[in-house]
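The chain below stands alone and is given in structure tokens; this is the form predicted on its own.
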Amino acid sequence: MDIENIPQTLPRQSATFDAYTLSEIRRAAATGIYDIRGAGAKRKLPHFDDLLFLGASVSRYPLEGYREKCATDVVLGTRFAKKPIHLKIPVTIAGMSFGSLSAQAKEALGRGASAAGTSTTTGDGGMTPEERGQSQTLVYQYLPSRYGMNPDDLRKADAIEVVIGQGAKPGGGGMLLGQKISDRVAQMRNLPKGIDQRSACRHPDWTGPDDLEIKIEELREITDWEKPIYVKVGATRPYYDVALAVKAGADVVVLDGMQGGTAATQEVFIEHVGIPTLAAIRPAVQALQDLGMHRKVQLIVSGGIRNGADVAKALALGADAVAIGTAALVALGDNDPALEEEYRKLGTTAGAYDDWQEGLDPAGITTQDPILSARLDPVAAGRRLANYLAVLTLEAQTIARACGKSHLHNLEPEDLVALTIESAAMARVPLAGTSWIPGMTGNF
């Protein structure tokens, strides 16, 4: 047999041990430490792209372009707060801390949100004067770490968000490495400068929902019952978590799916803990409906919101508003291809940079380096964010009008179909071209 003339087969890589997995095994073997990074889950998950809207035709009557009104406003905190928040659009800015982000980035978020008529959120580590000064509506996060927390800042805020969990790491705490703990960050958080810090994974003064109810009452007393109290949970057991948050007295529930980002935590946590945003919404809405509290306690959904279609789909599934984090950072200038040469020097590429914990961000967003952070112009960056928020709103309005809706909140599950069995089961809408909802009885 002429061995040289035998046809050669192509090398075949394992689907289980793919190139990335092999590189992670080699990295772990070489270093003996787990990998940490920022951002959210990168694996492919059922998401809003797996849903489609059923626009109006003969059986439905659409609204005419921009000539007929389609309202976008939302009121948050109507249950108990004396001063609910009235926003022009149902897209808010999620909590991202000063420490993980530069002061310039926090200021830009406030500027952009205010220009669009929506709210921004402090994140772990306290409230900065730049953020409060440029945020027309500011939500103060009350986290397990209590970093930077004081009653005066609670009173300065327009709402308080009690953070139980985060989509990227439900049940775990975040990290802030020493290189990002500058003099200012150390002073605000009462930490030693330059020493790695890990946030607590649970609040130190309660062990369950009964204690949460007591804490919410305490926060209401401190703020004279003026401020709406949010409770934020990472998506794991959304039905029970939302129900317990409501029974504990929350005005608003924030539900964060596993596509939601983080400043830094373990890679294995980001990719293997929690459930997709799409899978979390309907159980959360069901809990509110079963308690007779849907639309009375508002639901904010976050985790992977990118465009106006995502906004419209989340609202159609029963949310009152959405929150964006990663997309807002991209709007500010994160992962800009114009910085490709600098990203390559860091061993990555534009669009994939996620080592936010290192504090070397060439865009000046996820850093405390004074030279790098000075690159970000908060006025120009805030303008870009405002433009992006305007586009999200216009896109959602366009879809709502096509479905014949005069308000974004009039969108409903009946307006949706799914492209895959998985997304149909998660969103509890029919598979396209059928009336079948997987897992639901009485379908065919």
Second form
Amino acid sequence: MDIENIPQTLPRQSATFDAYTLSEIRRAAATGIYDIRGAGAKRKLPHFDDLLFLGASVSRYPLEGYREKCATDVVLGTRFAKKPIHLKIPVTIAGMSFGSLSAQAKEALGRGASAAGTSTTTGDGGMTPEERGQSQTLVYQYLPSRYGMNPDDLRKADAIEVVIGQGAKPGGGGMLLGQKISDRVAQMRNLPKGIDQRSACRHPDWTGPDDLEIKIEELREITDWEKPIYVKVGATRPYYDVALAVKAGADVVVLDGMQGGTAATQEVFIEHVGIPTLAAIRPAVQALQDLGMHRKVQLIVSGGIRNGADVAKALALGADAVAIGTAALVALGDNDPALEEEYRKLGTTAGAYDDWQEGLDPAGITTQDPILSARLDPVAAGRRLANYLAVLTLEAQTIARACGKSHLHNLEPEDLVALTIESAAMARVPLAGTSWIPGMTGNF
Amino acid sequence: MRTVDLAKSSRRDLNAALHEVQHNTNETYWRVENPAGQHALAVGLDAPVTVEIAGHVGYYCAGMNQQATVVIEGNAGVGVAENMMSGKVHVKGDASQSAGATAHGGLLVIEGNAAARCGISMKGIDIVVKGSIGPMSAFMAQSGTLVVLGDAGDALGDSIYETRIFVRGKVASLGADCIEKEMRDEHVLALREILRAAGAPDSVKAEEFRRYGSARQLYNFHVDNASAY
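Other form of same protein, the form predicted together with the partner chain, not the form predicted on its own:
Zooming out: every chain and molecule, the one shown earlier first.
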């Protein structure tokens, strides 16, 4: 045997110990600190892309694309609130804090949402005048930290969202690192400047669903039963959590899947706790149906909504509306390839930038740096968001008309099939070309 | 004086009537009969009125109070005066958990004892408990003053920020990053003022208290402190 000329195998990278995993092990070994980042789960998950609509044909007939009406409005808070919210489109802006976002970004979200006829939401840091002023419909979050919580702002809100958890970190609190605690953020949160701001994972004055019921009563009493009260949960056990939220008296349940973003938390938390949005919707809807409350208590779904097809699919599975966060930030200008040179300097690349906790965002969105923040023009960014919301709506209408629906809410699970066994099981719709819903009906 | 009898009127009627009171009202003295432990009584007030509640109350009495003085002639349930902004809440009996939670201002006086988590996440309120307080009190307390004439339970001031704590009796244990601090003249003077506002007897001397606050070691994350988090 010619030992010198034995063919060599190619270098083989491990699928288990892939390049990202190896880089994380090295980073952990060098620092001794877990990795903190923003955004939601980045791993490949069963998602709305795994579903397809069955357009109308002989058995059903479609609506004329440009002639026949396909309504898009939604009313939220019809159960108890004296003043329910009436939105023109079923796409809302999810809660994001001033502190994690610049004042300019918050203003832009308000402007864009108002132009599109929908609501925006405060976050863990209170309500800013810019946000209230520019938001026609503003949902005020009631969080465990109660940063900036006060009855004057509560009365100014159009709805109140009791936040129990979020999809990126169900069961976890928050952390805004010191570098983002500017004078204004510190003042609003009643904390010294420059320290790490920790947000508790549980509310300080109630525990469990029985207490939540009393807490909701208190909020209603303070605001004279005018405002819809939402309860937001991170998707883990959606059947039980939604049922208990309804029992506690919620007008609206917000259900956030693991693709939903966060300003900052541990990478291991984002990627390994919670369930995908696709897997969460049907159990949530089932809970509402079992209680006879579907469409009486409205369901808002968030986590990975990107286009009008996602909107239509979430609604077809039983949601009344969706919420967007990450996509809204991208519409404002987050992760824009035009800023590639600056992303490279931060050791990342456009599309992957997620170290929002560091406050160095070149797009001026996830920062409190006055120079960086000033880069974002709230008027122009608000216009981009309004445009994007219009496209989401038009796309959802296009699909709904093709399915013969005169309102987005008339979409139904029967309009959908799945491309994979996993997504068929999670969405409880048949695998395409079969009548098989894994775990439920039919034969493969 | 206006009297509302909760055996005949609903909680909703009471709170709605209190919300209608204007800032320049002459109707400044209210009496609430037969509270029977109901929740969310006298919440969201925003006028310079005095509301006396003749008995025990449930959860969140005087929640988010502004300007008003609320006197509870009995015991209070969970979260009395939670998120109070200003005014005064006076509990003549004992208080349950989370008394004064997250409150930004005003004065909460509890004649008896307060259970666990008294002053949790407080953000500027002054709380005076004339009896003792339960465990995990002043957890993540941000600012304001917690004064305890009796003893404090375990893990006092865990993860505390800038709240000042004064305890006259024993402290079972201190929470993470909470330490005893020197009681200087300025603290004695400030404490004396709070004790006076709370109607503490002259026999209670500010000099008898010990002061506790943040060591400020956990203000910025460091891996060597991981076991403390």
